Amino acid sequence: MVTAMRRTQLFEIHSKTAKMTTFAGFEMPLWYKGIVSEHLAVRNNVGIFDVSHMGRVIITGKDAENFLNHVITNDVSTLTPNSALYSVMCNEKGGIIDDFVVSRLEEEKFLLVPNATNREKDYNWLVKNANGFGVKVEDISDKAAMFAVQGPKAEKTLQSICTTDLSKIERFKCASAKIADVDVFLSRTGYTGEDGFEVYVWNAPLEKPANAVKVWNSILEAGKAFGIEPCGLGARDTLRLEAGLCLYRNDIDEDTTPLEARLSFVVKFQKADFVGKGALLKQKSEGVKRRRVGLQMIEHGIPRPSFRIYDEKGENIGLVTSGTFSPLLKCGIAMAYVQIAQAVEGNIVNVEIRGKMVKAKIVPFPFYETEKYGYKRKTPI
């Protein structure tokens, strides 16, 4: 039986202008002009991504805060309305069900954004665990569109068509606004390492995509003065990898804990309880046996997922989970898990690439210089 591919509100636009691919059951743009040019547009100017294939779940009710604190590892009680945080959701064994951003829209209303591969799984898990809590869990993924406007000129691009003062929205803060006379929700978040906004177009169901199309076209038109490029999944992947951000099913999954993945900063053990807490406390006490690291190739070669990693004695010490050629660094980079004793910055290891041992160095995330690139950059644009 052949399963029909799913589409976003902008499929008709993408299919005419982009090289398409299949991801998480969706027909999505892989690239428009090219992965490298789109990647560099985001690092140096601004790019826009259609990320409507991701999920959007609204949690409301008097127990919304307590419920979320029970099912995720971070602490949503720290959120005020119009603020957001990054978190993971774990199973009872401490394995990561998904990673996502949670926004507090109102005192008793939250927005959770699952990865595209986990839309149904996350929703079902939330519903299952909602028993006993006074909450409503609603999947609005097909009722709203979602775009990511990323890069050092993202604010200038959006400000030219938005009446809300975007300079007052700090990182991981949010605001309701209008773009092209359409109601949107803006969150100063993203998946590229750069400054930028994720734009939620509320009234844009799949069967009536007019508002999504209007907002997309308006942002592209406004961004012409700032070098905007529409970007596909290819650049999204190289950008997130340069920034050291995990991709679910590659770098994290239900057999990986946040402590192994170097995501312990989103695990708040001081909370009374949350799913997976006991298993994570046990692992913390015993110590993790492997850890996620960054690899930058010293010798010529592009590391790919499942490539093996060896120490200087020739012993297998780990595995690559994500790898690519960095358009910015002009060399191969990778994310990998290695034995804890080897997970030391500056350590030289060998990656097996097509039967040859190629040298790489363990480096910190992100891969780029934060004073020159990314949301912390100090270099004027």
Given for the second form:
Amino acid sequence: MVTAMRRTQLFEIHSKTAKMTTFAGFEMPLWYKGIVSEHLAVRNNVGIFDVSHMGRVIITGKDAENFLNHVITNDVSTLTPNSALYSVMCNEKGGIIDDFVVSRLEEEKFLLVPNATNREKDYNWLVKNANGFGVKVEDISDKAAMFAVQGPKAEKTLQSICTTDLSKIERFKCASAKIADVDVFLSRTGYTGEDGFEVYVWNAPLEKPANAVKVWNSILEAGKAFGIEPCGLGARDTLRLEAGLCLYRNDIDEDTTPLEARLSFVVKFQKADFVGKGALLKQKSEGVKRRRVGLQMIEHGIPRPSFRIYDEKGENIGLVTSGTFSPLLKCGIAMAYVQIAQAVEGNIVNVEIRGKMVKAKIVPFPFYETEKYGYKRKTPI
Amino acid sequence: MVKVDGYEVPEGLYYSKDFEWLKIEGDKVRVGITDYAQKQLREIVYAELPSPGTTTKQNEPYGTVESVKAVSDLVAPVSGTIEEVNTEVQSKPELLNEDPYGKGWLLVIKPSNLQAELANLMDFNKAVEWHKSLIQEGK
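Structure of the form predicted together with its partner chain, given the form predicted alone:
The next block holds the full complex; its first chain is the one shown before.
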């Protein structure tokens, strides 16, 4: 049986202006002008991405906080309304079911944004685990659209068409606002390493995309003065990789734990209990056997997923999970899992690229200099 | 020079279905990738080429070009011995995007069986038709 391709509210616009690709069953833009130029627009100015293919799940009810703290590893009791956090949710073995951002909209109302690949899986897992909790789990993915406006000039772009004072919204904080007379929710989060916002258009069902189109066009128009580019999934991937952010199915999956993936900062062991806690505690006390690292190529070559990594003695010590050409560093970069003894920054390893051993160095995330790029940058815009 | 829906197809060249062009220069041939190929690959960042003296075999890979997103084999349009390699595209792979039929040439080959092998390539007219069908499929 052939399953119909899924589309976002903006499909008509993308199909006329972008080179399209298939991702997680969706027909999505790969690039408009080209991956490198879109990538650099986000690092230097601002870019806009349609990320409506991701999921949107609303969790409401008097037990919403307790329920989320039971299914995810991070602690939502630390969130005040209009703030967000990054987390994973694990199975009983500590394997990662998904990673996402959770926002607290109200005292008893949360928004969870699954990866496109995991929309149905997450919803089903949440519903299954909600048993006994006073909560309602609702999938509103197809009723709302979502864009990411990212880059050092994202705030200026949005501020020019929005009356809410955006300078007051700190990183991982949110606010309701209006853009082009349409109700939106702004969250100062993203998947590029840069400052920026994710814009939720609440009333934009798939069958009636007018509001989504209106907000998209109005941001693009406002961004012209700041060098905005519409960006596809190609640049989204190179940007997140440079920033050292995981892609579900490549770098993390149900056979990977957050401790191996170096996501321990989202695992709050001090919480009374959460799904996977036992297995993760055990792994923590025994120590992990492998760890996610960054690789920067010393010699020419681009590491790609499933390429093998060897030490100087020719021993296979790991595997590449994501790799690309870094438009900023102008060399190959990768995320990889390497045996713990070898997972040391500064260590030189070999990546097997089409039968040839090519030298790479284990480096910290992000790959770029944080003084010059990313949301912590010190250079004035 | 003819443009098929934005893709350049120069006259006087032979073309392979592996997206390479071939130009006869006396008893040698010059080869490279087509405009269609470079536009599909986009932003080429590496070109891996063999050294002079290496032999090529028609329809077999002799190197790779790599873009941000993917790596592609370079497949030889003829058999022979490589006489010259464009080292400039190795240091400046963007030449493949900017000028695929000119400064972005890849190899000069001394062919070993040119007349017979030309029959396996497309001439200009056939190449134009083939580009039209490629574009049709892509839509």
